[in-house]
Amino acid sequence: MVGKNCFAIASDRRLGVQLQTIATDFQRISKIHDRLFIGLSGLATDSQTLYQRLVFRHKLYQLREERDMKPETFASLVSALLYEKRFGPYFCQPVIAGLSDEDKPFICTMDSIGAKELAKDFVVAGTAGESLYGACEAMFKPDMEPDELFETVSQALLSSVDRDCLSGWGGHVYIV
């Protein structure tokens, strides 16, 4: 979700095949530099291998570019390492955000071809989309401050999660 000058990433810890939980501490949140971050939901080792590849473009990016890429680069480069496995994909859904060199927020979502979903205002993704988007639609206005961007994105996350039995176990919120 978007603020004034700042952005806001959250998930849920639950980690689960099917309505079996495995793990409640599940990190599905990654910081790839200081003013990015991706989310990963979807299938775990999917997840954990797209996220490995990601930093290595990344961090061959830095040595080449002598910076830290762009947001809009960035998923750029998701769409098409996503693309380029679209005939046996990664199950994954990313949810990218970050700010530009002119703290402009950036947020996008993908499906797991790499079809990109830009958005001003929120993006979702993972099995509780449904009732996150309810939530966010319901709870968002523009310009929120860092504070109020906070307890916002939380309680759209907590409301969502509590009507979806294959998410839940609390949540990680980043500001950025």
The other form holds:
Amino acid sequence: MVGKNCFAIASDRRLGVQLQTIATDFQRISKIHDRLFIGLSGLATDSQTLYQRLVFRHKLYQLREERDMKPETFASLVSALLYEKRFGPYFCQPVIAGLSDEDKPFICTMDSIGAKELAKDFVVAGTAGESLYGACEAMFKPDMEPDELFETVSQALLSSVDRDCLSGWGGHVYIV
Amino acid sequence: MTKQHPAWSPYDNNGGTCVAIAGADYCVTAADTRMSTGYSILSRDYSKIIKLADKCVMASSGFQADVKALQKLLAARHLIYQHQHNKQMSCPAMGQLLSNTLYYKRFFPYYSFNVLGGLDNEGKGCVYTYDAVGSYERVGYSSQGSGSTLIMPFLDNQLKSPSPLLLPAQDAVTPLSEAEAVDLVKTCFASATERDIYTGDKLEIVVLNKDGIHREYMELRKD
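How about the form predicted in complex with the partner chain, since we already have the form predicted alone?
Expanding to the full complex; the earlier chain stays at the top.
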């Protein structure tokens, strides 16, 4: 979710195979660099593989360009990597959130084959997607300060995952 | 070989969203007035809320033909009740009757998702929420229909009803005033309309309290 010169990215902590819970402290959100985060929901093995490939590509980019990737560029990279597997996709839905050099927030989500959805306010992904849409749509206000953004995102996440059997066990919230 | 006919279904889904909130001495029941099938809108002004008794209203989404049949049956049963007992049915009684009526068709169900709102025998607000085959529960607030997944978490967040597992049992009514509850319902539907194509056009709100019943309307997005 986007705020004023800041963004928040949040996820729950449950890892499960259908109805069985495997872990309750799962890290779904990973850091690419200090101002860029990606959350990957879906099949955990695909999420991890995709994350490793993304880190690898980002390191190559850093070596060649001697700078960090812009969020927009990174989103295109994720999209391209996903579309490479158009007919045998990675079963995961990424959420990308980053801050540009001018502190302008950028958020984006994709389907499993890399179709980007760029939104100005908030994006959601995963099994609690519809609940999250409802909660965010009702709670979001434009240009929130970091403290208020944290509260809004946390409340939206907690109330949504409580109505989804496949999500829960608390959450991680990053404010950048 | 017999000729294969295209599959025919006795059911359709006409969409729609219903919400009900119970307070200390009132009950707010609301539903949108859109009726759709697939991507088409059949009507922008179709009321999903009917008055079953003096202190009892029902909001129903799902298949409107089944809903109509259900409403007709409940009205007939209520008329018989009035003749036999010379009084209006109470909301808890209507709640049980609705459950039995739905379960009677357990193996060819009414495709309807109902919330019943009203005042109980002490004049407190009461909400009953149902599935299509009559499983029901008295709650403090509820939402049913196509936009329920969008609205329910927001209601949880704003109304925080006590867990039904708590002992001794806690009162399920919400702490809001009547005006606050009506505003909350309006906010819910404005949000749900943004993301659910089956919700929109107009919001119909029915408020029941000790002074009686009144209806109000709010315009919603029409796309």
